[in-house]
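Here you get one chain, nothing else, as structure tokens; it is the form predicted alone.
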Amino acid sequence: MIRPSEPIIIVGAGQAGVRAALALREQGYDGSLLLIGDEPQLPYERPPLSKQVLLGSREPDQCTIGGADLFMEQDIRLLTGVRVERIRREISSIALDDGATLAYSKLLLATGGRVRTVTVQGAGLAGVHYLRTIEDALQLKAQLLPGQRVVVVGGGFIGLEVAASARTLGCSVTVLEAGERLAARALPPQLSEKLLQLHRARGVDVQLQSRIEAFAGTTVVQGVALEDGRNVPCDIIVVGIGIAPNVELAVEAGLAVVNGIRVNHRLQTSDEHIYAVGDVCEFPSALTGRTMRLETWRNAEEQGKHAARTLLGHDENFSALPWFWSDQFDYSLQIAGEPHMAAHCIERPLTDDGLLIFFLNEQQQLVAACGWGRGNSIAKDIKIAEILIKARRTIAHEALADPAIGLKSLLKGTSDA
């Protein structure tokens, strides 16, 4: 039960936190609502940082999730540049870094994550960058000038998006990836190879199985020393090796934390009055029940909206499918579902070097789909695949493999047909 005299407090003003606040108002909550962020700016979206902001096609004020007027209109009290120091569960309150104490009726943790950093020699040299915030993006953008030699450490999505942007801006770019293929944790080998071919064709020097020993330089970075004895000279290093969830508040408060703040199907933590959403939470998959943590824009959106409903008393399981996209150069990729569940993998070639990959379990049910194509060409197919996954449809291999058979025809019998 929400105590009307005390607010719902949302800690974290990123995508998940803001979406939850707005959804609470959209769903009729008219009580006190407080949104707290530790960054000084208005809340903003992060996906443009590695692409449009670096390329200069989008200014920081075009990345905000609504302006100050929106929060005023919605009667959402927004505190920026404020850090929550402690949760006092025994009296349902939080302590801020300015000494204030605020009582809550329900608490939603949307504290996100922070970049993982390297600890090699030279890690503190000028010219070593990370990318998580608008300040990070603006500092890096100022350095990405034509002719600059850029080394990107990490062949995951953030690293590759930065590499594509830097190359487009006229930089000389080298990607150093420790693994045997690009984005291996998220992509099947076929799409890793597509990414590799694209980047190399556009002039990016991708070096796989390259392990960092040290960053060279005295005060400013001048190169990267690899464990195999090679040295890669550079002017700028961008480290993109993932993020770590900001779980410290939850740990100190005694909430269950494993690979994130553990929540149940309703996004409720081990304290019935506290919920968690977005990059920071570990939740049970709707398809398998196994716990997972997703660092995606879509997950933040969907969990924010679902948490709002749960906070207002709706007893529904979170059932959104995992979905992710990345844009690099003039190509995009999308992934829906959980490819690791697959027993069979079916490829459907598309025109203009595009490719769809379908993943089926042992019962021949579609459990995931990946797409690769120029521009937004695969978006419609992945959307149809999402419907088929949710419907747990049994589909013949031949129908999925044949590009002459429209995927829409496979929807017959589903509620979205």
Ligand SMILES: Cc1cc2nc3c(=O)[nH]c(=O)nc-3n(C[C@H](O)[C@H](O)[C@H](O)COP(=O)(O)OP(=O)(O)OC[C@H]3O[C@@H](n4cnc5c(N)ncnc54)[C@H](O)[C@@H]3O)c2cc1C
The other form holds:
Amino acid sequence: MIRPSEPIIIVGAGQAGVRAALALREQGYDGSLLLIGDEPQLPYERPPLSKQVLLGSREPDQCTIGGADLFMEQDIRLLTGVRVERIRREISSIALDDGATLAYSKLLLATGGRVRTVTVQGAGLAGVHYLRTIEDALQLKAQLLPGQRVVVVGGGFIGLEVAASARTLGCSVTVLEAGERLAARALPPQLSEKLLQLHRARGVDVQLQSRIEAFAGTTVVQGVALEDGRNVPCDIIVVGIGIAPNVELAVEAGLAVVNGIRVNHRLQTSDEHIYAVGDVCEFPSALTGRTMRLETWRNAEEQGKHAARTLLGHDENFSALPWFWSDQFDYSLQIAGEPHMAAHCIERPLTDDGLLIFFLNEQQQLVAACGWGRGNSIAKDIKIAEILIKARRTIAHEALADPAIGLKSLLKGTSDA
Amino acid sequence: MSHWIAACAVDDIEQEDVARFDHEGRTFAIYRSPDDAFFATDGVCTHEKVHLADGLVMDHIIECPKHNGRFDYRTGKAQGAPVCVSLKTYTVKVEGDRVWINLD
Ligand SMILES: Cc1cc2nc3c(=O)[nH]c(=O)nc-3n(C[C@H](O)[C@H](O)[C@H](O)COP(=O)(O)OP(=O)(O)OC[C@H]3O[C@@H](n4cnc5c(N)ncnc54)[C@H](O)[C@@H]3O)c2cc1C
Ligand code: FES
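Coords for the form predicted in complex with this ligand, given the form predicted alone:
What follows is the whole complex; the chain from before opens it.
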């Protein structure tokens, strides 16, 4: 392995950046390695923030991706609370907010995303929360006391997870969703319906097709005014309307950016020395070649690991399947593959209210699967579905629909199995 | 000192599968390999406290249901990110139609 004289620098110490740094060492890179993040804490995982951290079952220091000693042990120089302000490609260096300039051999952008904010009147009132960082989570958690009236704006995953946590903590919770169903971007209608039923059964007041017009209050928020004239009184508002990728560094440096930082199958940007991974990048799908941007934990992990290999010169296509999970109350949901490619959709009912949905293309190949059930009951089946998707297997509809046929039996003859 | 406990019936676990066994507040996972040998490990993942018996067994690997962390259930060894801490393993014996594990 060639040892560059300048370090590999990773910008963004979130899931993707940290995984890439650790994977570079696992891959045997023994040169200098610098990981820079603008958040003050040790790198941490975000998924627990809306779940265990709000519920109080996990402390912030139990969310770290690795302790300080891990980075020392791995000889990864970690700069926290430091922002990269500019990339100067012509001299292969970056400028930090403390005035320092650092040269790189290769650069990996893992800058993630930041919450989209609302611009309605009253958006700046005290009591309006967002959830992306550990600080956001701790501030919100301190407010979620029994009896508090919480309005969640946005019926996507973050909003619904917050609603479930707040309800579990004894708050009275209203979810306002502008669309006709919950998590419509990611879920088929059957699962949106399951989510709706669960939340309503647990006492969450879910209001679909509700567009917000303004937040009411003088200094502290007191309610939400809707476009249809209704008013929902509340003590706390949590806005979960998605994220915007942090692409500014890349745009300013003249890299190709569309919906995210454009990368090729090796996760390389339009500059061959600069790579991008995680929530911020837009990459070609292994299944369809269409570009996509994913905001999921496993994508950050897989792309981090993959970039480590390609940064070291391996020419390999990124081929991991999209995969996502969410936990709400005592249920969980998982999605693997690309449901939007489906021509047919087949349901397999499971005991105890669980449901698997399989998606097949015109050629009857499995292209995606989603599952819904208590605890982790559907995890095994989704994992098997993933193997079947990767193997591009054609599968009889009857076998998928029949809960008496174990999915594992369908793996026979699949080379991955 | 050995401390043998009858965990389950041989027929409770299919080949290349896993079952959960709870005993005195502890949870174990018992595995039956494709070549019909039995193994036992601690029952919860070392990444987050998730029951491994909900995961998928393939060959000699158990894959955690939550984030797909993998362990070799014969040795307990973690196979890489996101799991870095290995599982404790226990010796197992089969007597008649029963699987016993040694909790010492
Ligand atoms: C509350 C919550 C719950 C979630 N739950 C799930 C879940 O259940 N399942 C799932 O699959 N996914 C979930 N996710 C999504 C998952 O956490 C993200 O996909 C993942 O964190 C993306 O990792 P990343 O490294 O790409 O970006 P990030 O985690 O956003 O990390 C990027 C880091 O870079 C820093 N940065 C940005 N610009 C600069 C700069 N110029 N200089 C220095 N540092 C910079 C940012 O501050 C940030 O720390 C959840 C996310 C949130 C917020
Ligand atoms: S809980 Fe097992 S891999 Fe995360």
